[in-house]
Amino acid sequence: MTEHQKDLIQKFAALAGLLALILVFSLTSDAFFSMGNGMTVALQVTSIAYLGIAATCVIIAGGIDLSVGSVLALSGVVAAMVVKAGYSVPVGMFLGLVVGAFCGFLNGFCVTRLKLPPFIATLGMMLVARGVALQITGAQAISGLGDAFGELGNGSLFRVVKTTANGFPDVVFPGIPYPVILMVILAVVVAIMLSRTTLGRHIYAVGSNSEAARLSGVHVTRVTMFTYVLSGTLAGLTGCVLMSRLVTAQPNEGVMYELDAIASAVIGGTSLMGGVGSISGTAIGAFVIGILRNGLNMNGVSSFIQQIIIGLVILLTVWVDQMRNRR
């Protein structure tokens, strides 16, 4: 069985699990299978998807990034502080992305130049970025950012509102949230990059066998650096979108998000050994986690039990991945 066939089997298994979750929660909760809840789930999944896309590229190249949750928080508070200082929202968001990309660059530098294990390098960045976020904000939330700051996270496309006879607004269609549109665009662009470009093929080659890739003429250092910079940039984007949704910058935001990102990638068929994975599989994995949480919430399951269930799902998928690699 080829790696492509194994990837397809894993992807369809994840899709079957997703459909099974939708069926079960539709039967246990009348409100689950509704347009409003569907939009809520899609909006909740966006953060997992952004980080999952980044994690997929890094893992395919044979690395790991544990710092995205902290980089998310740092980028978000930097964007908020810039806006609070009187600059425009686009300038603040752009600087948030720059901070994320710089953190990713530092991760890549530590891995490629200092030859640190990716686990240790990104673990150090996780602590540093979180510490900087807490230090520059005094561990306090930044509020009073204005409606314009919340437009990216709370705005929607094709929203239809009509006025009733009493003069009150009635939402006919809530619209497609901007974060969801951004998620789809990112997924399509990165999927095309991985599957249709030379850079994408090099990422797979480095993850499959970095030494063979180097002997074949692939610039392993540059490819690895690219995946970490991309991961940092998408973490910065996630931070900007998340803080925009809250219209408040929280330096403690994003805790444990890196595990959701890695889990979504692995559930969708990305191998922790490197060289195998796809964005479509990661998207399925992100929705598995999002729908699982949403359905458990609607059925009154406590957050502690949810952690146990999601932890077991992660253990199961990693075990399946290990068994697949052994065979």
Second form
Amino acid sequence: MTEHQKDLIQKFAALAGLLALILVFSLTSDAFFSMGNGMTVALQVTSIAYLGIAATCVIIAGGIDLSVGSVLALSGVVAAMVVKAGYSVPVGMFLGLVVGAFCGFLNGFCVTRLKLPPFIATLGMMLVARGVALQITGAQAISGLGDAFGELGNGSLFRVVKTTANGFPDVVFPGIPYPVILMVILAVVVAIMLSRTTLGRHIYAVGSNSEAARLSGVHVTRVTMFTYVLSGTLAGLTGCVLMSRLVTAQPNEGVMYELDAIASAVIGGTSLMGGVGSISGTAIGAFVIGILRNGLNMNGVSSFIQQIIIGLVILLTVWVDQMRNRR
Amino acid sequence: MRNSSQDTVSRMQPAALDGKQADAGALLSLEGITKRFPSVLALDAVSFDLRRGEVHALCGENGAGKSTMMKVISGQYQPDGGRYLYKGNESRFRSTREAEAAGIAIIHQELNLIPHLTVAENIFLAREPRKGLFIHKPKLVEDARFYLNRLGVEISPDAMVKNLSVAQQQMVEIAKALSLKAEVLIMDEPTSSLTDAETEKLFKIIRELRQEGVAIVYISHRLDELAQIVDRVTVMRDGKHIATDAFADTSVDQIVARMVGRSLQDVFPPKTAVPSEDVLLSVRNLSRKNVFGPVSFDLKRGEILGFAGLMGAGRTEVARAIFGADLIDDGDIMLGGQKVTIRSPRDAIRHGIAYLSEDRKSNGLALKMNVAENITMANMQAVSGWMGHISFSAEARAAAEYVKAMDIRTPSIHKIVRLLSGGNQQKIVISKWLFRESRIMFFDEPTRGIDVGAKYAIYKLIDELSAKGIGVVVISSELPEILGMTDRVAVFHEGKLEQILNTRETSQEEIMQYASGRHPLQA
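Form predicted together with its partner chain, following the form predicted alone:
Following is the full complex, with the preceding chain placed first.
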């Protein structure tokens, strides 16, 4: 069996697991398998997916980013504060992204220049960014941001609504939410970047063996920096989308999201040792987590039990992966 | 506690007596042991026996199977076939721990101590004396001191291992072996990084251990030192047992002849390249504080220049500095007469310089990536478009071309390189730099860990590269290799380039003189 075939089998195994989940939940809950719920799941998965895509790049390059949950909160509140100060929504959100990118840059700086271990560098940023978000808002949520602020998170494309005879609106098709469209675009773009460009190849090379990459002329510092800036920027995007969905900016938003992101990458076959991973795997991983949460909710399973189950799923998938590699 | 340790010694005495009485009876014997790896037959029905109270030298070239056999004896590897008798019983040790428990200890060339623990903690690692739940610190220190005293070395049990010299660390390893009550002690290249005085001391200890009935397997490339301590010699070649003799009945010349198994002409391909007079690279007064320098030399087009010297003489460091992998403090590098500034490997690669690291696995290859990805790694722009998108068809073409030209044995260009043999991995690294169109190539120990058949292919390849006009520097610790393939030899000693010799007019002895810092003219 070639490596390629093994790879496919691994991917299909994850995909089969996902389909099995869908099947089980469809049987146990009537409301699960519907267009409406499908869109809900997709929408719920978006945050994990954005962060998971970023985490995949960072982890393939041999790093880790623990700061994304805090960075998304900081970016979101900055965007809201700028809008509150009278600037337009695009300006606010753009500045939110810039703040995220800057946090990512600082992470990259600490890792590549100060030579801090990625775990420590981003742990520091996790505390700092959260602290700044709480400090500048006085730990208060920012609300009253106006409908325009909510458009990105709540709007959708191709929404078809008919007015029925008695005057009530009838939703023929709920539309595809903007965050979902964004997720698909991001996944495709980053997947192409990773698998088909020299930058992507260099990310794998750095994660597989950074010294060999450096001695082959790969600009290791720049590649590593890129992954952290990408991670920060996507955290910023996640913050803007999340706050937009709530039309409220919460400095306490996104706690522990970094772990969901890492979990989705790991479930999708990304190796924490670096050098191995794919966006398609991470997408499956994100949906496994999202569907588990949604399906368990619909079956009335408490959130505590949900945590236990997701924890076990992570252990199981990584163990299976280890077994596969040992052969 | 002291008593218990002394008991150990007294328990060892009878063993020594037994050993002398039953001299012919082997303490340990291997019969027809076979060990196969995915790409190599590392041990081919090898037999070997070891008696109590003897020092048994094991000789062979790199890749002859010495290390594999020692790993079988010490439980690290399981044999695929054959019988392993220890004290007359058929044995099978599933781990080094099991072998240690039975009294078989191995001291690896790369010492296996934990730098951040003390000497005493290392000696009794995983066997700490305890008092209830806690480590019994006074006993730990006292016991460690006992074994160190027996060796007559002045090392404090409380010293941190990271602060010890290599020789001292080796003594700690021996003390550890003693504390294991080892009856079989395997030493892999114990003198490779010791000074003469330290070597003397080690030999004294080895003789004492022999007196006590310990059986010692002694692996060394320094054949001239065997006469001082060795009782019997076994020679291995290409994974096979060639001969076992009492040292008195053989000679170093005979041992060498058996190790090589053929004359030098068959080991090295005939040189076809003739160096031209154009100087490709000149290095002037290159230095790095406390590491090397000043170093000056020229490399001509089509020339193979050897870097000879002992371990730690600064050969690798000079090559890495020229390649920009490490910084330099002073000196000039000129390419074709033009002075260049090299601050990183990227700069060096742009100037057509390649460096093939001695440690392929940690510095040369991305082991998790496939053959094609490794071959194109240093020259991605050649297989990608203006937007940085990779052309997979161009990449596959390039990879297939090198797989064919270099005779890389792989089922596919998509094979993960970790799964290929050492020789094939080395060819992939060479392909990477050929694809980059390098004009100057530094080969650091190019044949280390490669089996004998594949070595010839590598030598031939290096000769062909120089015939194409590439300037090649070969760093090698094996003098026959230096003599067999280079045009000139630069000999290093403690960071200084002592002398550049014409290979055809020099000898192993002359090179060794310079490498050990003794100028033949003065001597």
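Each form is matched to the other, and the largest set of C-alpha atoms that superpose within 1.5 Å is called the rigid core. Positions refer to the first chain, counted from 1. Just so it is clear, the model here is predicted, and its values are computed rather than measured.
Once both forms are fitted on their rigid core, the CA atom of V318 lies 2 Å or more apart between the two forms.
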